[in-house]
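Next comes just one chain, in structure tokens: the form predicted alone.
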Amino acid sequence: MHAAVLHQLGATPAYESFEEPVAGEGQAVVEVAVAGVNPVDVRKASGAYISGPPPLPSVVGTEGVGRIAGDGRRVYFDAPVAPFGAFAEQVLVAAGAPIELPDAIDDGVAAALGIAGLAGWLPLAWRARLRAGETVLVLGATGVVGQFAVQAAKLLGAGQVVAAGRDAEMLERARRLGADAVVDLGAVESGEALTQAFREAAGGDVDVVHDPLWGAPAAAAVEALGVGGRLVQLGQSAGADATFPSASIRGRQLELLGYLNFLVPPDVRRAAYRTLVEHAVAGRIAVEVERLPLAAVADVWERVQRSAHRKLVLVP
């Protein structure tokens, strides 16, 4: 079969032939319709991810949508059995792991609701336990995860949602997706000026920050939080370090909460995914999907590291 094969940690995967998976006891083969592309795939291929380095050679890719070979059930999967990753014509999974999908949802949207959708939804719903009427600041709202977070905040009952990012066009998209106000991170200096911009956009204190950026934006966001505020940290696109005084945490009893899809209990993750599917089918969640051929994996690999602003999926 054709697949995107990794031969060296940190290298770009090559489009080439790879052995076909054969299901053993408790396993199933999925005929892949689309494979979702995510920054985490690059981290896994570098060997730096929490799960450890992949075997070499192996097929890259973590999630996708397809049909179970044999019975034809259409499913979403996100836990391939190594060395068979999602970027291939076929993938090997644990038999009970895939989630069956309704006919009403598009393959690409179903893939987008997985890693990216859950990273937008669960930090707010499960980690921060967002309460109705609270004010949410979404950092990195111009990316796919941030766009999901804006919509998640509204669906979870946020009273005010502020979207922050560096792309003016995508900030306007965030408005269309439900953001009440936006902050252009490229137009405001960091530090006190950025904190003030966040507070002005929010109309006062922020209750919850959804943060895939860290760095200076997170430091400014911490200062915009009110008493009992929570910042959920899920990435470091703006830098690996953020500096803020301990008094800000102690004086307002703030909570800094780490988040990683990989560490969410399976039952929580599956329930959240099904909730997202229901919202998408009902038209309450939207995502822009771009389909590309699997043969173009080298170009797609480079694009996802630059933030594509839309969900990229590969079609075998």
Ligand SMILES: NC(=O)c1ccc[n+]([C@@H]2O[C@H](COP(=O)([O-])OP(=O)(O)OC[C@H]3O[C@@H](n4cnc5c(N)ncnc54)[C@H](OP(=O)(O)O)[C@@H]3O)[C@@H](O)[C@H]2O)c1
Given for the second form:
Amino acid sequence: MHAAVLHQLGATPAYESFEEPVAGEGQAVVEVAVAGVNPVDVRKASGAYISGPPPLPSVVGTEGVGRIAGDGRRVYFDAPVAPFGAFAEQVLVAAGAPIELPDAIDDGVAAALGIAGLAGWLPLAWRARLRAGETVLVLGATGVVGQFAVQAAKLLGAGQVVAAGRDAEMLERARRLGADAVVDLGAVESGEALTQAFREAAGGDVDVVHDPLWGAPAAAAVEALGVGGRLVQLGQSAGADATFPSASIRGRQLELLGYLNFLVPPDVRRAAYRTLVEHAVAGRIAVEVERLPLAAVADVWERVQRSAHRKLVLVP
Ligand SMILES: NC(=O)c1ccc[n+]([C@@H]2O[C@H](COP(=O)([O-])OP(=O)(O)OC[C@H]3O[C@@H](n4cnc5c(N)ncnc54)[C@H](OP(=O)(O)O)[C@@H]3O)[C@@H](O)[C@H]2O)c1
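Mind sharing the form predicted together with the ligand? What's above is the form predicted alone.
Following is the full complex, with the preceding chain placed first.
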């Protein structure tokens, strides 16, 4: 079969032939219709991801949509069984893991609702326990996860939603998706001025920060949180380190909450995924999807590292 194969840690995967998977006991083969592309795929291929380096050679890609070989059920899947991955014509998964999809949802949208959609939704709904009327600051609101987070905040009843990012076009899109105010991280990059910009856009204290950036934006966001505020940390697109004073955390009893899709209990993740599908089918959640042929994997690999600003999916 055709697949995107990693031969060396940190290298760009090659489009070539790979052995077809055969389902063992408790496993299933999925015929892949689309594979979702995510920053985590690049991180896994670098060997630096929390799960450790992948075997070599192996097929890259963590999620996708397809049909179970044999019974034809249309499903969303993640967590492929190595050395197989989603960027291929077929993938191997644990038999009970895929989630069945309704006909009404498009393949590309269903893939986008997985890793990116869950990372937009669960940090607010489940980790921060967002309450109706609270003020939410979404950092990286110009990225795919951030665009989901803006919509999630609105659907979960946030009072004021502030979208922060550098890309002007995507900040406008965040407004159309429901953000009440925007902060341009390109114009004000760090420090007290950025905290002030967050507070002005929020109309006062922020209750919850959705943070895929870390670095200087997160440090400034901490200072915009009010008493009992929560920051949910899910990525480091702006930097691996952030510095803030002890007094800020202690003095306002702030909560810093880590978030990783793959550490969320499976039942919570599955229920959230189904909720996202319902919202998308009903037109309450939107995502821009760009479909590309699997043969273009080298280009796509490069684009996802500099933010494509839309969900890229590969079609084998
Ligand atoms: N913890 C989890 O379970 C989980 C799940 C999914 C994703 N993530 C992480 O979340 C992050 C976003 O994922 P994504 O799919 O939304 O990626 P994406 O679409 O590429 O978005 C990346 C975002 O990061 C911003 N950004 C990049 N470099 C920046 C910098 N130096 N300073 C400020 N902003 C910067 C971009 O802003 P501009 O475009 O405006 O420049 C954009 O908003 C990634 O780090 C990813 O690994 C974590």
